[in-house]
Amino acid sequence: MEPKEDLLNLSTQKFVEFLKDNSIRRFYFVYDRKKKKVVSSHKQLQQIADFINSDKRDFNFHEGMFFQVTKNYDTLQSAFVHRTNRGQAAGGVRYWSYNSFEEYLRDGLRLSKGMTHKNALAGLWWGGGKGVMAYNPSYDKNDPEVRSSIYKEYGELMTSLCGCYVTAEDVGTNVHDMANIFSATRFTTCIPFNLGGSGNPSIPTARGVVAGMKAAIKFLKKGSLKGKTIAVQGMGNVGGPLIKYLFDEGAAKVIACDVSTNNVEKLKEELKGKSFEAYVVGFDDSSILEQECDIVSPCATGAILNDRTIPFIKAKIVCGAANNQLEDPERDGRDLHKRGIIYVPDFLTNRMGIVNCANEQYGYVNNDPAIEMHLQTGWKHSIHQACLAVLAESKRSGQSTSKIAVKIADKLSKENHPIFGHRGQQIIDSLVENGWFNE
Ligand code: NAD
């Protein structure tokens, strides 16, 4: 019988109650391709089906979405599957607090959207796709016990897709849980150093941002970063870096900011007889924004270009690493075209933490050619080129940056795997028929 209440409105963990009343433990909703729609493998969850059916805004016929709650402390877990042409669906799993189940189906509908986006626009041969867990408030999120454990049934529900989906880290996520994770599969990667994995992405993810710069100063015809002011808002595992490497590249000044005050005390100390200011902010202080620069380079949060701080940037250029940076698509990417102002869209420039440990597979050369293709200027895929070819692309047809960048991605994501073909549809065909929710 189809459930009276509203399940899109519940909260994850009266959900999960739902759930567990109607004996549900693992449940899907995939993409027919005969039917045309989005079907559900229980029809109590047939709401939910309808409600991806009829949504424009997240939906962009997923192949698959796979959830489990947890054995042990009643965790809802997911694998949102996209797109998997040019390989399987790759991106990180987010743990995180949801309001509702709405958002949290909204959330991974979403980011697997955008990681098929950033896969493609670098050319890697993987699709799309995105973990999300819910945090069960019942019990405490930092208790290893806890965290093992969840983490382990994660990487069960990996095992259990057969490689539809591979996951690696994300916010609220770290390279212990990803040891949890690879100790139930073999379907992740951004496994911890010690384990044969890649480790930290944060030194290529600042390179990748100056690639990106360097190609927005080019297409501007201004030279090089040798004597421009730079304001970088965020001085963590990005921001720093990327600050050094600046300097390296000859830049006349470097303004940033951090909320934290040992972060900003620590670079000022190192960076010493440089033409270095840096000083300490509020959560919503975004007076970085507003400095007379040349770029702008934002790599703390998301959502901080909007119409409140847009009117107020003074820079030719922006482009960081920060993930997520137009609080709306559509509006602040056309506001900072008509301004004039050159944005380079965060998921081309700040690709190198995906690209650092798509391969860990296979092994590790120094000065690895996969990955510094990714940052010369020949390769097509390169940022450099991928940047040029959407600038350009920009500014013939007078649509935002990031609207390009997205058509030229979704393009490129429906080219098929030159070797393994559509297969992460041919997986997802195998676990429907084989019933996989009853595993
Ligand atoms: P981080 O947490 O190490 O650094 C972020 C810094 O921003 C911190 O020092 C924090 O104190 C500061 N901060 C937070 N809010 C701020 C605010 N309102 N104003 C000024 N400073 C603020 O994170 P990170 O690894 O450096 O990543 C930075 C951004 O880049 C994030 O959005 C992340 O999702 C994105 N990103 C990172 C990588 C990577 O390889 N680390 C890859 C792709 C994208």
The other form holds:
Amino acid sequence: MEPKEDLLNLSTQKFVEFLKDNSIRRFYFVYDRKKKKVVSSHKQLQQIADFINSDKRDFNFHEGMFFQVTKNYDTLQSAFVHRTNRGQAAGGVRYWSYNSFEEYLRDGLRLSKGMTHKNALAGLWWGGGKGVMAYNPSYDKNDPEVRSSIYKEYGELMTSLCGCYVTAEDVGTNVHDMANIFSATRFTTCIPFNLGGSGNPSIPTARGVVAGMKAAIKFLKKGSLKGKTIAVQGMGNVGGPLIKYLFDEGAAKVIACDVSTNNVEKLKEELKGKSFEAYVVGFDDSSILEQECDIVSPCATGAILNDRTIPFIKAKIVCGAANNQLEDPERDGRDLHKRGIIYVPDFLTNRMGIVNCANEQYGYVNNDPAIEMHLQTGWKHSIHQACLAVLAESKRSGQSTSKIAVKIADKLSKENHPIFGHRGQQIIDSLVENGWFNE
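Can you give me the structure for the form predicted alone, which would complement the form predicted in complex with ligand NAD we have just seen?
No partners, no molecules, just the chain.
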């Protein structure tokens, strides 16, 4: 029977209550290639499938979206699988607060699609996917027992999906959480060092953003980072190391902000003597984007570049680590281009986290050339070369850099894995055939 309420506008916790009232613990939305539409595992959730089918912005023929409510602590968890031609879907699991189920759903759709583009442009034989978990305010997310249980159950979800998605670390998740995931599945990367993994990928990610900045500066024939002023939004796991790298590169001044007082005070103490300004902001404060500077670097949340913020950007370059920086990729990419602002697409320059951990199973060597080549200037798939190619084609064609980058990434992402072919789709077909949601 169809629900009377608008499920998409429910808070994630109200949505969990709806699921429990209907005895639904696991459910999915899968793209049916014969019917050419998304189908739902449950009739009670058909309105969500209809919404996904009608969406023209974030849905992009995602192969499958799998959800569960944890047995403990009523936490909504999911795995969004976008495209798996190049290999298993790979991307981190985000633990975040959402105002509604629609917001939660859109984040998963956008993030997983971004991982497809990121992995393809990086030349990795992986597809695109993302995990999303909604914070339940009824429980203390910093309680070790709560976190351990939630992340172990996420590992169980990974195991149940039979490898169509391999998870990793993302916003809100740390290496201890990854150890708990690993205790329940082998379908994960970003495993802690002491368990044979590559650990926290934030440092490599920051290095990749620096590489993107250098490419943009070269394209504009503006020399190097030496003497430049950079505004950084977010001073966490990536933004903090990035700021230090910028000073290593000779930046004249860095202005930064964060919602965390601890992050701000810690970095101010560490960078005493540098031309460094930092301040605490509220979650909706985007004033950092309006700073007089050479480069703006969004390293916090997504959708920060939009019709409300772009008109006030004074920098000539936007290059940061945050995922999905454009609220509306078509509109906002076009608006940045019209204003003559060089936008380095986030999925092009923030790849180093997944590069660092995606191929953990192949072992480790000093100064790993399989990782370092992404940060050098010679390899055709390096951040430097990929940036220059996108910027040059944007200038030649008059199209936005985001549109050019997506076009290139889409083409690469549809190349089938040279050994396993489109196996991820086969796994999803098997999950549907086996009645996965009944497990």
